[in-house]
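Next up: just one chain, as structure tokens, the form predicted on its own.
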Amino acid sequence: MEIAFLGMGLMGAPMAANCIKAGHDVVVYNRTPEKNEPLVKLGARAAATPAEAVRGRRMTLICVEASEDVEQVIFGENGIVHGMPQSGEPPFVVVDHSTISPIATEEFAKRLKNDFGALYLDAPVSGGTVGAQQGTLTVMCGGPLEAFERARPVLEAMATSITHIGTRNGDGQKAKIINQVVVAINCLATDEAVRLGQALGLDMDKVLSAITKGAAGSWSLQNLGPRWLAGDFEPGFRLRHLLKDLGYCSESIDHLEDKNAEYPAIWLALGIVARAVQAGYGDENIHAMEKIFE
């Protein structure tokens, strides 16, 4: 297929490098133009702007970090609307993989459909850098039935999970954030389960290989546990992101109707995190978030 793929981060640089591996013809962008390189020599085309991107294309892919840097990319004075196709058949398709604000995604869902024909497909991922490098990610979809269709094949070049959540905009945005909980919340009980038993005075590498094969295997006791054993904290996702990601969640449990449902697990985490990305650990991995308490 013919795309473009904007983004070329710690997620979207390998995801890009695996759409072109299976065959697809890839325009890439980012704001960085040196980040293009490495897929240019993969075969890509670079371009100088996202509208510059697009043109000529059915379908781009995004991978940026806020909903702010989604809107610019979309909607900004070079975004993709000035470089689409905005008639014909098939209607340009927009595949969001950021990880943003289900209501924001919402609102841009609803503009690029009424102002510009577009169909929108919010398709956030799971796995970190490794599974973006070994085309393993797991994909949390929503929107049409027709822009998940369309976009499938591109989706198959990087994951092995892809899962059409709901035909609304927003859906996959949504199972993002329960994601981001689950990781959130594990990754604090794996950190301080090491930093309890290190003071217990337990080779702690016996007890993970032990306690990750019962009730309490997770994946973040399976890897993050060595590795905050080891004083291993290279971001391969980072803490403010997981901050900003607990910020949408926050966003989110705020439009309930119900405003008396408690969650206490979710406050503690989010408070922890905000914590330590205030300490200055906020471009380490997401389990440099139990260092406030060494």
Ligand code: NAP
The other form holds:
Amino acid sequence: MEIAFLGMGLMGAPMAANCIKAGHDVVVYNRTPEKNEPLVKLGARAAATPAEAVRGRRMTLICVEASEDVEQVIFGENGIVHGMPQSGEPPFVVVDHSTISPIATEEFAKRLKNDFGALYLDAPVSGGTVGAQQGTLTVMCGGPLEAFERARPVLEAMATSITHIGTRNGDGQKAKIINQVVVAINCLATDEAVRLGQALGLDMDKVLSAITKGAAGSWSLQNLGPRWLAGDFEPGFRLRHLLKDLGYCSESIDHLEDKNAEYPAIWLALGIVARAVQAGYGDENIHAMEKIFE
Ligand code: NAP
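Any chance you could show the form predicted together with this ligand after that form predicted on its own?
Then the entire complex follows, led off by the chain already shown.
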């Protein structure tokens, strides 16, 4: 397929690379142009703006950072709406892989449909940079079935678990929020368990190897526990991005009709992550959240 791909960050670059390797014809755009170079070596063409990237194409994928960044690459000064075809068949499809607000997502989808005749699929991913490199991501999609079916061949180049969560735009982002709640609370549990084990004088390599095979086992314990012990906080998933995602979770809870609903573990995780980002650990991997207690 002929596609554009906007955002060559830790996730977007390997995702775009897998699209190219699967035989898709890809135009890449990144705000910092140097990050396009490895993709150009793989066979992509680089564009100077999002508008230029989508010219003559009928689909774009996006993997930038937060709601306001997605808004900028779509509707901003040099955004895709200034370059994409606004008539003819099939309709233009925007696939957003960034993790952003479900509420903003609904609004972007409405604007694209009403003002530009385009379809929108929110398609946030899980699986980290390793999943992005290996093409084994999990994708959670929200939006019209037509957009999902059109995007499927490209999604298959990047992911092994692809689910159409629902036909409402925002359903994919809501599913991603649920994913992030589990990620944040599991990470907190891992950090705290390892710190306590060390304080109790245990050989934590041995303890981790024992307990990851039992009822306590989780992706977090298996992957982040050893990294805490090794002092390895190199970012795969930045802590400030987890704070962003828990912010979208908090916004979604605020929009619930039931104002008495209680989610104490979410507030605890959010508070700790916010303090850690404030303390300067935002660009480290998420398990740096408990460094503030060291
Ligand atoms: P990253 O390495 O920080 O990259 C962010 C990308 O967004 C960069 O290409 C950046 O361009 C671009 N960008 C940010 N604001 C922009 C703007 N206003 N206009 C144009 N481009 C903009 O982040 P990442 O880890 O790839 O994450 C990308 C998204 O995927 C986030 O929403 C994140 O929450 C989500 N995600 C990440 C992971 C993970 O493990 N890392 C896993 C699942 C989901 P520059 O290069 O110019 O800065």
